[in-house]
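We begin with a single chain expressed as structure tokens, specifically the form predicted alone.
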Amino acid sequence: MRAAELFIEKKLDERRLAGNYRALKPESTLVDFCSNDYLGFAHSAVLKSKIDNEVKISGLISNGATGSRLLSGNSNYTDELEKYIALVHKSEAGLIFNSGYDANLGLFSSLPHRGDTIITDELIHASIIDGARLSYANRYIFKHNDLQGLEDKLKQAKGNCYVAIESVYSMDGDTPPIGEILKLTHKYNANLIVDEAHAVGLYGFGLIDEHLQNQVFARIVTFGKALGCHGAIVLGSNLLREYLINFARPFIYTTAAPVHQMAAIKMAYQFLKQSLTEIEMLRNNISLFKQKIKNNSTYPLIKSDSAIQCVVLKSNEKAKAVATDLQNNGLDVRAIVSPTVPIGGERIRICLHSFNTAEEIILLTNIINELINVG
């Protein structure tokens, strides 16, 4: 066995002597409270009725994009769409990417510079890490809505500094005083970037956009989560997107995503604004999780009011045992093990959506409450 070969066998023996080895598995026939599929657009019948008549009326014809968005890739429906999703979200303008990662990552890796300072919660998402530690700038990590840790970390900033959050954390499901993190940037002449993922659909198109609308420096929406499609876009001025045009690399240097996949966000979103009776159902399903649980002390629910709800287990062992009893009563429950989140926070992460039926919630938190009462 080549040397290379033997250091990729030894680091995923490591993996599973861990207990936090990853394997793919294949598509689920459970019921579903792991998918971020918040309000059922990915599996509507309605929304692809949708895209089909958007696309036929449209002549949105070509099968790919035939290049990067610099060469051949570009078209008048995108630029259009960027428009449209801007105006919706009250930014200037809006760059789409061809996922959140690479958005984050074209952001993050092209705007700060060395010198400069990237300041982020501890729990930011994976892409924002990878994209500052492309840019050489300096990087200060403050506890997970730490006013204070921040305002520390503000003191020392060097260059210009940006400071990055999510609205809605994808691993615990909680949201940062946005308004007070807003302030300490002012304070300290730092420009704010907020990550909407997992806040459009239950908060609307987000809540940046419902308090604080263009106080922010820059915004990133992902199409992937409760809008079922694929994609995201990096939302600020005109001059930001000229900047991300000309020097982010996972923009530059990619084939542009069909232009059917355009048609698709684009409707998804008409479709969001139409779909009060599906907020309102998982914002009750929600209300209904959390009345049922029994919040154990030993292994505690964090507090959440979004779509996220999350029972932390302290180790592997346990959260991948608690999922599969759930896995095998029929729901599609997960474990989200270390080095994803630190060790001692092993959990079960529930994602509920407007679909779930009150019978399902109740079966999974009854038993979910016998499961750390007893085990």
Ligand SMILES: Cc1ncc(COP(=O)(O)O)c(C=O)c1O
Contents of the next structure:
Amino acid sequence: MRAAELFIEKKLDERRLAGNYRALKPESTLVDFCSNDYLGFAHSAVLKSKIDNEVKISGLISNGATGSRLLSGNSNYTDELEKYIALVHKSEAGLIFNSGYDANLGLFSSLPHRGDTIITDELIHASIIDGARLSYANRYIFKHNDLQGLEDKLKQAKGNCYVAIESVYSMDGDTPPIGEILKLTHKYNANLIVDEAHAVGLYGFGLIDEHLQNQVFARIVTFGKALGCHGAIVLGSNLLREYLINFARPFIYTTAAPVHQMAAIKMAYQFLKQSLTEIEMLRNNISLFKQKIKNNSTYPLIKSDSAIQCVVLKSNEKAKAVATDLQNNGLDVRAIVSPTVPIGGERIRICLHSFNTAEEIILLTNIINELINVG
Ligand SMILES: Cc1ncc(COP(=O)(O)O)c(C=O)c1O
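Starting from the form predicted alone above, please write out the structure of the form predicted together with this ligand.
Now the full complex is given, and it begins with the chain already shown.
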């Protein structure tokens, strides 16, 4: 065997031994308690027909974009869509990326430079960590939602300083004290960047409303979660948009998404404006879950008001065993194991949706309550 293959085998064996080997699973037919499709948009026949109609009436006939947006891949439709989305979010401008991962990678790798500082919450998404790593800036991490910890790091910051948070954290589902964090970033002349990936949907177009948006340096909104599509936008000033077009490598060196994907995004935005009933149904399901789940001091429920609810089971084995039990009962709940979460933080992560029925949620909570009480 070649040395490279020996290396691969060793790394995979280490993963198996640690109980965190990753493998692709076939499509699930179980009740969805794990996807980001919070409002059911990804499978909505009504939205699908709106998208088909939009593609037809707008004459979006190409199958592929044919190149990077800086070469042959741009379209008037995409330019207009960026203006429309910026308007919806009350932002001066926006730039669409092929995914949320690309958006964060592009923003955080290109903007902070050597001598600058990036400060992130310890639970920040991997795409921001990866972007920050590519930037050569100084990097600091503060304890989750810890204002004192953030202030300590702000005091040490040099150069231009960027603070990154999520408005709903993807792993814990909780929301940071955004107002307090903004006050601190103002005090230390730092720039706040907020990833709204999991806030859009339950909280309409996000938690950074018109009062806050002028004070935030940039926002990232992803289209692959509650909007049921794919892609993302960085919202900010015209200047920032021009900068990213010039320097963000995940924007520059990639084929643009096909224009029918843009039609899907536009229709999903319009659909969200009309989806007050679905948002209400999601809120009711979150309340029902929280009402029925018993908090257990050994295996605590992480405090969250969002569609993401986690029971911490403290080991890969326990998290996987509980997830398997739930799956055997027809409920698609996934274990989140280390190293995705820190050791001791292994959990089952439940994503609630507008389309989950009360019966499904009661079955889910009954089984979890029983499994974690028997130890
Ligand atoms: C907070 C957050 N930001 C960014 C991303 C990446 O978005 P995408 O899935 O569109 O690449 C995710 C996806 O998991 C996320 O949870």
